[in-house]
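As a starting point, one isolated chain is supplied in C-alpha cells, in the form predicted on its own.
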Amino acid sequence: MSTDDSAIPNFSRGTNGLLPAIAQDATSNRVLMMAWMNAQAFDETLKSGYAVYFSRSRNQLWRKGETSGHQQRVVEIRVDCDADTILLKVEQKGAACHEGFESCFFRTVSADGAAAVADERLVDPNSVYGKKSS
C-alpha cells in the first residue's frame, strides 16, 4: 500500500474545524451512528485506538462510551475523496445509540413518510445514563 498524504482530514473543509465521522460495525458493515470530529478528536483516536468525537452541545471532547461503558475499538479509519468525511471501522461494545440501539439508525420511514422502529433496543438507556432518553 502506498502512502497518500492527500487522505489526511482537511479540518479546514469543515465547519467550524468539524467533520461528519461515520461509525461502520467493522464485522458487520452496518452504519451505527454519525457524529463529529475536530482534529484533537481525530489525533486522541488515532492515539488511543478508541472512538473520540467532539460534542457540538457541550463543546468538548467526548469519548464514546466514558459515561456508557459503550466504547468503540477502532479497526480501520478511512477518509473520503475530498478528505472532508471520515469514516470509523469499529468494533462496537454495547449499543451505539444513546437511546439504547444498535444503531442510531434504528428507524425505517416508508413511501407515505411514516416512520416505524425496526431494530429492539439492546439497553434501557435510564439504566445507562440514568435519566430518560431524547
The other form holds:
There are 2 protein chains.
Amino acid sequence: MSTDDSAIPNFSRGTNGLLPAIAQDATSNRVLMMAWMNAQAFDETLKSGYAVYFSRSRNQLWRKGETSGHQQRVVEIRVDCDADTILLKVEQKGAACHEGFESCFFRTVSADGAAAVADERLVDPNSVYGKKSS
Amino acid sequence: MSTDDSAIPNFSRGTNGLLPAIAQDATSNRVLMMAWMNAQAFDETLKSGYAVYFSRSRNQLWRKGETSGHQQRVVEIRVDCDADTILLKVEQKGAACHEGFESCFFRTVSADGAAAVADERLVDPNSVYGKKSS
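Could you switch over to the form predicted together with another copy of the chain, since the one displayed so far is the form predicted on its own?
Below: every chain and molecule of the assembly, starting with the one above.
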C-alpha cells in the first residue's frame, strides 16, 4: 500500500487501503456498479486491461467475470480530485450485476423513500452462476 | 442509523454508517463526483430535493453548494443490488468539483500509471471559494 501523499490513486487515503471504484459503460455512460480496489487490484487492472476489484466479503482479489464471463474491458481510467476514488470506463460483457441486470443500480428510490425495480433483467443469474432453481 | 437488513439504502452496511453516493449529470450522464452519505444526509436529500452529503473531514452534514452556490438538484435516486451504494442523477449548477472542473474526475490515468489533466476548468476556484490569489 502506498503511503506517498502524491500517489495517484492514493491508496493510503482508503479504509484498509481500499478505494471506491466506479464502473461506467464507455458507450452508454450508464453507471454499472461500484466496487473496491486495493493497490494490487489497481495494478492488475492496469496491466491486464480488465477490471480487477478487491472483494471485502471474500477478502481476496476479484477478477470481475472470472466465474460469470461478464468481464469489463477497461477503455479509460480516471481518478478524482482527492485521488481517492477511481472511475473506470468499460466495455461490459453480459450483465454487470450478479442479479442479472445490466447495472447494479436497477432500483429507484422515490421521494417518500420507497424502492422499486425500474429495469428488466438481461440474464437469469441462476444460469450464469450455476445455482439450481428451487 | 438503520439496523434493518432490508432497509434501502442500508446504512448499517457502511463504515461508521456512511455509504458512497455517486452524483451523475442527468443530461450528459457524466459522473461528477463521489461523496458519502449517512442516513440523515440521505433523508435531507429526499426531503429537500438537493444533494446533501456527510463530510468526513468536517464531520458534519455537507449541503453541496451552500458556499459555492454549485448545488445539485436531484432528478432521480437509485440504489444498488446490495443497497449499500447510492446513485444520484442531478442537475448540476456550476462546477461539481471544488477545483473548478465540471467533474471531479478530470484526470486520466494511462496504462503506465501516469496521471494527466484531461479537462478544462469551468470556473476559477479562487473566485468561488473566496480565496486570494497568490
